[in-house]
Amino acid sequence: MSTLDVKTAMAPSATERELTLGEAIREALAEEMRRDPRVVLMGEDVAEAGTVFKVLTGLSAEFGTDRVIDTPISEAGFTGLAIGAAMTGLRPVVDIMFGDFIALVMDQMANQAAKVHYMSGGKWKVPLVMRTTLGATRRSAAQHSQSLHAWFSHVPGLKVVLPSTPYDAKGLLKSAIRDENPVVFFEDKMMYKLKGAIPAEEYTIPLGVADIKRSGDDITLVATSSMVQVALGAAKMLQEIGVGAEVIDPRTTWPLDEERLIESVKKTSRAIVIDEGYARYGATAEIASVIAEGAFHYLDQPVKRIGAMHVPIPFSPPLEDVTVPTEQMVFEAARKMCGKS
């Protein structure tokens, strides 16, 4: 492991570059298919298009379709067939254009690449990178909207990412390239032109390890992929009223980094546990659960859990935009757990 796949926060490399997230992803796709010949890349509009979201622009025309692979509009079909390639050695990275159409690649990732290595007796291996999308406020209707990054993250045999900043976009998803296990990648896509500083040089990240976002003593937020960004947001305006809040990232749902967690908290007393998915069963829930048991005697107060709306995400900007936490949010439950008024 390098120096750069400990720490986020480290100091500025001479040769950083400022890129956005979806030029990080392009970029780190583009080194590993350099890197490896045996990783393709299959989805639907990712050759000619680029996908809906122009990430993958020119990744086509240096690697051929050959290896960049436009797909028919069949995500159960495409997904199966890079299960298949993937047990028989090669790397593909499977685009799926929403993340709201993983329901109709549950059976081929849940009961399929989940399992194989385990019902194979570890002769079989699933080297697979599934990518696809979560976030509201897009305007794009309850069917284009969704964060569902929990179902996946309750299946054994499956690890989930969910980067927050361009930094760990790149370094997550090399990582997760190179693992010998099915990897579900969800990138939020309100975040694709977020801008942040990328080294020049070779790095990965491990999965697994949480990143401390912002050092605070007074009360943890937890929080994942966007909510990060809403989580920082929140912890600026609380150290105008004198509470310094900890952010931490867990970067992956799973595997999660469960000390980290538990040692920021057992330092605030508090914990706040923020997440775009649904509140009612999700990875919120998870979290807060893992806090509890490891960190019981030392809390002041019970884990706070902010999440979206249960209702479908509306098409209406006033109405969506109410569904999901923001900083105001996640700014008020926070002053109350601190006792301020």
Given for the second form:
Amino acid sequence: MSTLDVKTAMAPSATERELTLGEAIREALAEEMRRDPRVVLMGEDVAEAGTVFKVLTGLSAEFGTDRVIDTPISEAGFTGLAIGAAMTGLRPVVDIMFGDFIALVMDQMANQAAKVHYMSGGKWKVPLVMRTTLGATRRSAAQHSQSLHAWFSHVPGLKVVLPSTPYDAKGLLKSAIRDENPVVFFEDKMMYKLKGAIPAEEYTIPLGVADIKRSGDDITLVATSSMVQVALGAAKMLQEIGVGAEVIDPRTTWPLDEERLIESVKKTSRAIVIDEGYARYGATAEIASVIAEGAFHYLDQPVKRIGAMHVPIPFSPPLEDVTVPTEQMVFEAARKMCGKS
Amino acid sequence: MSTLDVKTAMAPSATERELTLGEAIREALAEEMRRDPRVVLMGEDVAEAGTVFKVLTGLSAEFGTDRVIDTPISEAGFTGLAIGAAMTGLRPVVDIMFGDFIALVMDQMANQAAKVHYMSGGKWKVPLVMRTTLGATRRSAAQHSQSLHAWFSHVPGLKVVLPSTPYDAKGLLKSAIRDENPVVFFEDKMMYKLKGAIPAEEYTIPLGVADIKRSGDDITLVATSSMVQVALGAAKMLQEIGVGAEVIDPRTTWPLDEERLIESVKKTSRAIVIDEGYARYGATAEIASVIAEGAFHYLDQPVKRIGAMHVPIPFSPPLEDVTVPTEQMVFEAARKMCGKS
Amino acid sequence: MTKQKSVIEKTPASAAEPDKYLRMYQQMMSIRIFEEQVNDLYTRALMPGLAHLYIGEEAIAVGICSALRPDDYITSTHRGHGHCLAKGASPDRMFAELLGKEAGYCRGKGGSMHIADPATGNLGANAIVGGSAGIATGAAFSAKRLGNGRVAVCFFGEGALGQGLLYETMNLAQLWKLPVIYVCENNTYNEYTHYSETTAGDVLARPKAFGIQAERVDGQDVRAVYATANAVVERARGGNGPAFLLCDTYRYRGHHVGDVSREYYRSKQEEQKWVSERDPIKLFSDWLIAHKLATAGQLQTMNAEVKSTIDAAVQFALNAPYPDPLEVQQDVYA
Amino acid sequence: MTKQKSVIEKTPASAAEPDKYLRMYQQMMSIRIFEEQVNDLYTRALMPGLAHLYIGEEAIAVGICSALRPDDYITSTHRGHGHCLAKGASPDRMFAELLGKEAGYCRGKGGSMHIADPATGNLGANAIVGGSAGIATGAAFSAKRLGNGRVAVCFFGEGALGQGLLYETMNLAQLWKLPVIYVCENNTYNEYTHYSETTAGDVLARPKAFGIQAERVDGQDVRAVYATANAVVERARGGNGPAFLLCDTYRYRGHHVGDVSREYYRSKQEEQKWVSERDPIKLFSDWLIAHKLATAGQLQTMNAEVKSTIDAAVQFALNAPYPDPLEVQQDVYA
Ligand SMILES: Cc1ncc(C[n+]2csc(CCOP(=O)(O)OP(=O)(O)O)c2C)c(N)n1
Ligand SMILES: Cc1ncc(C[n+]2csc(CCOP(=O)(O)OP(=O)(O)O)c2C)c(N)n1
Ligand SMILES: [Mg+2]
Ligand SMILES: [Mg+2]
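Switch over from the form predicted alone to the form predicted in complex with the partner chain, please.
After this comes the whole thing, all chains and molecules, with the earlier chain placed first.
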């Protein structure tokens, strides 16, 4: 896999096409559904409507409404149903429209799906994928803008994926569907239109392998999901002032590729962790701790964490805009850490 | 308040009595209910049964079943009801029998209670307390043993309290009830019988003030809830080998008294953070990050984190026992960090 | 469409004062024009985000809220402008909220889906489907305990019938005889899915199974809604417990302002049929004129007044300043 | 107590083979003696944690599971030993699980509240009240899609009627005509609270509101349970959708083994009345004898056999080793 790691940063080859992140996800689902009749999709408005983000457009036409199934607005109910279905021979992919609504399925995911395999002494399995969203700045206010992946990352038995490019999204989703465990797949709803190169041939990306999105020697920017583009933007700005930033994307918060993160920081001796969830008790805390411990003797200053401001996401644009990390914020923080003025 | 900080470590004075943690909680509730008719308790089996842990025994007799209210097994429903009641003139204290069941109320707590004040531009308030439990080793298996306070700590708008002594429990609970915000109060179910000194006169403890449970110069043990006794036990063992451990209890994960934690580590230059939740993406990650950043130049080695093993809690005693941090584990880790053999 | 016979026959014209009816007409028209302006602001890219219009459903909010006291409570939904206005919100501060301005009901922090206002008993609109069932029931709990005679109304779309919370709280409400009215606005669609694909059995039987008084009412007939609401609100106020109203209705426009190509989930004919045959404002104005409670001219004048109020409100909001970005960290904690 | 007339009259003795009835008797007796041994292990401090005994309710698990195929599915509850045994679990590995031994069904990781066993179609007991409603419904979903003719049974106590999840999944099951049977064991108490204090309205009306076939049955009468189960299971297997059985019953003992002083929530007389007048084993053995399907002596012999099997199972479990502590990190991920 590692040879493919930086592919997304490269120009498309003859066998590659440009797809949006939304299209990459659709393609992954379509390929897996063709390959494995046990894969079924369910969620609110997933069939003819193709979800509110139009990510699934066309799938119900190809696979029928027996495999692309509209549900009532019963997140806990259809998640529970999908868990039972996963235990008994299907491989359901459930769609939770907004990541904020995972609050409704915490019992089914954390107390049931995550624990069934362990509690049964390894006998039952729950090969379930939950697709949902994260990210603010859509002017959707406090109940439609959160990035709550830290909750699931805290729960043993679950895996958590946060793709940041079309290439990653496709390869990781295919692996998630083939995984024997419950996997939660968070998609940044502002990134559905982001384009990127996708090989024509089939590929998968294993869960648990971080990806270096850009190499650099002076500072490591660990970034997840929506924040990868922000970090890449900041890295460009840093380049202009002579700072080489390495941008590394864990791609999955669980399993977490501690080794690659630590290696990178050992090289650069400085790190900023950027994630769109709340920093407080969030993903940045875990990642920063792992780095602070693993690269302790290499760090010349504390790992810096940048996440969403610790407030409910406000509706008003000038307020909302200051709650999420920006290129400028990352650039300033990195510049300061690198002693540039 | 700071003059009272170490009171629990002292012998009871003339005006003090020994109460268990369960009794201290009952006393706090009774005092607040006498003081303020708006305070009502609700939950499953809270009235005549006095909860399954018998913590509320006698309250329904004193205050009547109009104020100590048995509910159906509808955690989301009665939590939602309590939120509405809190907005409109009451001060409900709801009881969620086992901390694992907070998975059922995440939407009501995180999407509703936590956000109402902010979303309404500061107009509506939710003075609600949710009491629930944490902690393993009761042979209750995976769905009755978790310590999930990290989830709530991640949510702006909520406060999270983790008392570790009868004294703290009483003073913090009274403050929680008087607070104008939703507060989640986690009680270690193995600690209900723990005894400690309680002053005869009334007192409260502000939320957000860490407490030094034991002073020491060589290493800081930051411990929460159930882990405070573990840390104190380890500290005693360390004393015997000539290591002075400072045990500091944040008492609330939000607000977090960063300053006192950092001060302590600046003094000792070594820190272990111990919490019964999963370490991964858990409370230890946040606290360790705060320390690693705030005391960076004072630390002579990485902050160490000790939490529950990252597995669903197993039922079998020899398995369950290795999932939770013990005095011995903390002692060994501290000894190593202090270079003692 | 609505199959049951309207309960309107039971309601003589005198059941409400003529003035009250005219006020109801004005409110319905206010909501209609308000929403048209929202759509316009969106189309002109002057409004951030999206909004869910209440056009076509006005009779429900107005009929229900006309049966309430100012200090009674409501909770509302993502499609909430109508509820807020009918409960007494003023259009200028509503628009200001929709534009994220400081003068808005929530200082711009809530937006279209979170209008809240203690002064009019509005506990808040909610962007979680069914999410306010607990809050409304809890307000009724307070009302009962504090003995202040208030009633709480929980508005929700038929999509919320999919949320378990509703059943948990209906059970609580009936057990404890709380003065709460659950108002189900069945506008036939959960977003882009017909409710018959998401709703098994008989909707009215669900509250009834909990012992809750339940009524079905023509949601396009404001007098029917009002009459039924009056009955169940007074019953609740009298200590006789909760009620459930199932109101048949239709949203004329898209699920939200951006939902303009709707043919894949419903036909233009279906839409047209409701608009031309079952428009609540048209039905009501015809009735008012037929019963000589107003002339066509009077109603025209009223419409023009409403229009100019709404226009002024839009202008107010457009001119109002945004909050200071520093406000972002205020009001996280009380 | 049960007020309706038992449906037993509809069930001629021949509805089940005599052998089947004897097997049902044996299973009921196995559960009874199993549970008495659990209590004994607890009392002698040989069992870690607590357990919730099924004594008094045996006719339900046995009546239902006797109508199932081996490859049909069940989900169970915190009070689940009876369901697991009736579905075919063997007592030795059950006890081993209760003692946290490696030979247990879950290698000791699950304990009393989480017995699971693919070989007998047991999807797992669940310690979250109502928590398995989704899982059972999902197993029925698989069965329907895969066309394997299986049926799923979801056992739960009447306390689970408080959980919204149940209504969400009943709606799904009826919409999609899934072969799932919801079995509500109304043993009168949610822990220490009488169900009438937590349950508004008419229980049977709840599933009916979703269009689900619902029946009330005397849960102390194994033949009635069996007959009704047979009917609804075959109906479900035939593609005609879900059903709900409300079984009236009573738990003889405490909520869990440690709940010994129960006077504050129920009287000794009430307990005694059920034990002496409505004991499912007594009622069934009387009937078997009266209808000459067995003699008292035969039943005595059977009891003794059951007792010695259970005793051996206890011994097996007591002697079995604990899992290696290193197993703690196994099976977190598949
Ligand atoms: C819990 C939850 N699930 C899904 C959504 C997304 N969503 C917003 S509105 C809506 C449809 C609601 O339909 P209905 O309740 O009938 O209200 P209507 O829009 O028709 O007024 C959905 C699914 C949500 N906001 N909350
Ligand atoms: C969601 C949830 N809430 C609360 C509990 C605690 N609890 C365990 S059993 C029980 C009572 C269950 O009553 P019922 O469903 O009638 O079953 P029974 O014990 O009578 O068989 C409660 C409240 C739980 N396990 N899960
Ligand atoms: Mg609708
Ligand atoms: Mg019961």
